[in-house]
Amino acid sequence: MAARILYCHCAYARVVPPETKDAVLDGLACAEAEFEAVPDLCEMAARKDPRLAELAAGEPLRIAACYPRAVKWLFASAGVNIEGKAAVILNMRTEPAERVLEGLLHDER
């Protein structure tokens, strides 16, 4: 089964680069990948949107967010566990965008 790609544009918190934001999100896109893309998991993770259930629902799950601790613990605060979950965090905040894409993209060997 293919891996659901979540990607995170930290549109308020702006603890990422915006040049790793964007080379992300435009790697996903030449790559042709099929992506969901959200403004700000944190804002989702305050209001409790139901949608972090959605998007946790189908697995193998990866993430490019920022640090995997902070991405479960908000997930966790919106009711929604993914500890359990084939779930892989990608960390744009202190990773290269080539990193990030390559995690994304592949599968783990």
Given for the second form:
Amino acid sequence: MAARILYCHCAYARVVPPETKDAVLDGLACAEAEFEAVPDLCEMAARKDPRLAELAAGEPLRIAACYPRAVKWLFASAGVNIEGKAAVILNMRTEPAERVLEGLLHDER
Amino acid sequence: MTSVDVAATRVVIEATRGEGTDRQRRFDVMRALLEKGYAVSASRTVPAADDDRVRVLRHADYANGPSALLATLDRAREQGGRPQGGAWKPWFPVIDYQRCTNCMQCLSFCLFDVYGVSADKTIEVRNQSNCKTDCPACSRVCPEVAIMFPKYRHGPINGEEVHADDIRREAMRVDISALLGGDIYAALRDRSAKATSRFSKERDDARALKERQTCLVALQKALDVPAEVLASLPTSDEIRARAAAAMARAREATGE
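Let me have the form predicted together with its partner chain next, following on from the form predicted alone.
Let's see the whole complex now, leading with the same chain.
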């Protein structure tokens, strides 16, 4: 089963290096992969956006965002449990773009 | 294809990898949409036509850059009464319930009613938008380092894994009691009693203000509280009233 890919742009803060965000987004587009890109997971969680549940439903989930502990509990704060979904969370705050893309796309390549 | 989610509306664009200038334009439009608060989804199935939920975005819509497209989407968003992206920096506490012991210190500490207690008497973040941007103070008073602010600069408050050293370090900062010379609520009550007594004899507003300033500077340094948050603190009487209410809720929730 192909994994669903979710990319967070962390649009409203400067904590993710912009060059990493750009490289990951460009890499996803160039790979012609199916993916969901959201402006800011924190904002979605605060609004309890029902799309979070849709994104987490079904396939295994691969997420490019920030620290896995933060992402997991952000989803939980919106009432969405991603723990049992074999979710892989890649941290754009600390990982280079190449490693993030490798983690997101290894089935697509 | 690539689709753009604008709350109730989804905008879908042709998804080809693109080469040269076209590839750059596609990237530019995706980034611009995200920066402005629109979600973008890339998919291999294209809706046949627009409807009230989906708008198909053609190459011509972004061939000359994202400006015209964004203006159209912004207009639709405004007409639909939806908030502009980035109107609020999403800054609020996120609780790691694997660490949280439901001690209610955060509920007692926060003066802005960010926290509440659920029906099953569990601490919860109830009013995210009440939280003061860039203020991580409640995470500093959490004895279990269970409160995260994902947009904070440093770990473990930003969500980094918590290590034993972090707990010891945070515990040192956390000791508000030590900082203020004893139990904070007892201290407030004592101060109030002493102040009432003293002020009745020698009311000295300047001295009281100076004491308050000294205390606030100590808090600001210890908890990394932005100056704007301190400037927006309620009055002493309001603080006492809120603290009493928070303590009552915390005691009720913990059954003390």
